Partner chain sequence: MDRREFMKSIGITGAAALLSNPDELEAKTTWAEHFQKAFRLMTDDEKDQAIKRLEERYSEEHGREVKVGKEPAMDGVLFGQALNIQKCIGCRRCVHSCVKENNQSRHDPQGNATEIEWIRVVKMEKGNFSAEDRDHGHPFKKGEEYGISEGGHAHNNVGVVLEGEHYYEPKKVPEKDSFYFPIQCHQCENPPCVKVCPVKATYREADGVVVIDYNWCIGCRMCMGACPYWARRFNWGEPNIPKDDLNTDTHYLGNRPRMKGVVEKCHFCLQRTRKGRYPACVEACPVGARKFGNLLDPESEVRKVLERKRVFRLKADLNTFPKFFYYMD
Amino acid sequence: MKKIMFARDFLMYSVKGGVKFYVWLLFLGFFIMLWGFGNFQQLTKGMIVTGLNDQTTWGLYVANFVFLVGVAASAVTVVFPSYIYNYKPLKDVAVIGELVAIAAIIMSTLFITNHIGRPDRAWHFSPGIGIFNWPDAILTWDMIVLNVYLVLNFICAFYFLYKKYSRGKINKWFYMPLIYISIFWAVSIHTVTAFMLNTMATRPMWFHSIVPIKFIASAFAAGPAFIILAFIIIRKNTKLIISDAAINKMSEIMTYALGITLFLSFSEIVTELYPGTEHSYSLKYLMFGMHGLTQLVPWFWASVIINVTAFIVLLIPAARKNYALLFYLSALIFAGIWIEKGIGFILSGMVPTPIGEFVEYTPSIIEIFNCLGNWAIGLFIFTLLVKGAAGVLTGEIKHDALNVSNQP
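Now the structure: this chain alone, the form being predicted alone.
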């Protein structure tokens, strides 16, 4: 009965707010409407409504999927210092990181559902049931680790919130093993996603052992950037107290991870361009264009300028503690990593094809509608989850059994 009351109170509190809150939800609702139209068109007419073709079979859907798996994995940047090092400023709000993971996994699932084109055939991902040759099929491994990670974060987040709501004591023998498993699992989900790409020997852009390491590093830059944005917005618009120390720690993690990401990117450029073999064509196309095709070149250099500039500024401690500036720097880093990791890495890896064809890909308006809608759905869910969590953590919603028991 108490659990039902928790679910009811959490839901009721999460949908109540002021004018800014409802304007934000309506803004997201507009893109969700576009998503509905886009998905209807794709489901009824097929993948022909997208910009994908025989040469480019992985486009904007997979680019967002790969990026968001990294954002989901980045929850560990909050959970690890909170529970392994017992860093109290983050431990008080570690559940926010778990809610980020939940929303990011939901968005990842929406993007991969769009990509497979036939959601009714998604059961083929299931080991022993579908046609994928598990355990050899890395795509099936990816679906397994993502869904397990979703369940782990859901249990950890809502068990913690339920205990806060009911003023009960957390059972560490139950809770802490799940936390430790989720920390390991966070790294595994992005590693498996990287393996899905870097085991393709016919795609030289991806066929590097450095890919899993770079994926983790870039995830630990983009994820904390999003978490910092969330922390700043939450403490401005709710009663939940998020200390400066918590934001400072996340900005340090973001800075270090961004520096490692830039170093790995530079190493990749030198390794590819110095010998200048045909294996470097994808990177040359991305950086300078080839055969008159330059569609991705502005995106690449934009990401370089954004990430390098943000990294240099973040090296200044005073800049990291200027939260008005940090807010915009975090937004830039989030966008810069999205460009580099999504558009840059995924799309350029499809050019040229294994038989040497150079064909550019332009996403259709339907793809754009679906992508914006998937992001809107994820942010909508994240907003409601954070709203309810803030109510529990501040004590605005709690179990009133004690008051009831004292009534005549």
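Starting from the form predicted alone, produce the coordinates for the form predicted in complex with its partner chain.
Only a single chain is listed, so you will not see partners or other molecules.
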């Protein structure tokens, strides 16, 4: 009974807000409408409505998927300091990190659904009624780790919120093991996603042992960037108190991770370009263009400029404490890593083809609608989750045994 009331109160609170709140949701709703149109087109006509082809079989959908798995993994940058170092300022709002993970996993699932040609046959990989090619296919590992991670974060976040709501005591023997597992698990999801790509010996751009660690490093820059944005927006617009110390810790993590990412990118470039074998063609195509095809070149250099500049500015402690500046820097880093990982790493890995053909891929408008829509759905869910969570954390919604109908 208490649980149903929690669900009801959480839901009711999460959909109530001011004008700004509804304008934001309507804004997202617009893109969700485009998403509906795009998905209808793709499901009825087939994937021919995308810009993909036999040469470039993976495109924006996979790029966004990989990036978002990273964002999901980065929930650990909040959870780890909170529970391993018992860092109080973050511990108070650690649940927001878990909500980021939930929203990001939902988005990555949407992207994969858009990516596969026969989503109607998704039941083929359910163990029992289908064939689950585990442990051979790394995609099956990825499905396992992502689904378990979603469940772990869902339980951790809502158990915590429910206890706050009902003013119960957290059962450490239940809760802490889940937290420890989720920390380990967060690293595993991005590692396995990296393995899915870098075990393809025929794609030299991906066939690198640096990929998993670079994925994690860049995710721990992009994820905290998103969390900082969320923290700043949340404390401006809700009554939830998020301390400066929490934001400072996140910006510190983001700076270190960004530095490591840049170092790893640099190592990769030197390793590939110095010997200049055929295996460096994807990277050369990405950095300078090849055979007159230069579509990705501006993206690559934009991400270099963004990430390097942001890193240098972030090294100045005063800049990190200037939250107006930090807000923009975080947005830039989020975009910079998205370009680096999605556009740069995924798209260039498809060029040239294994038989040496250079084909440039341009996403279609339908593909872009679907991508924007997937992001909008994720942000919509995230907004509601955070709104509800803020209500619980500030004590605005709580279980009242005497007065059952307590509404804010």
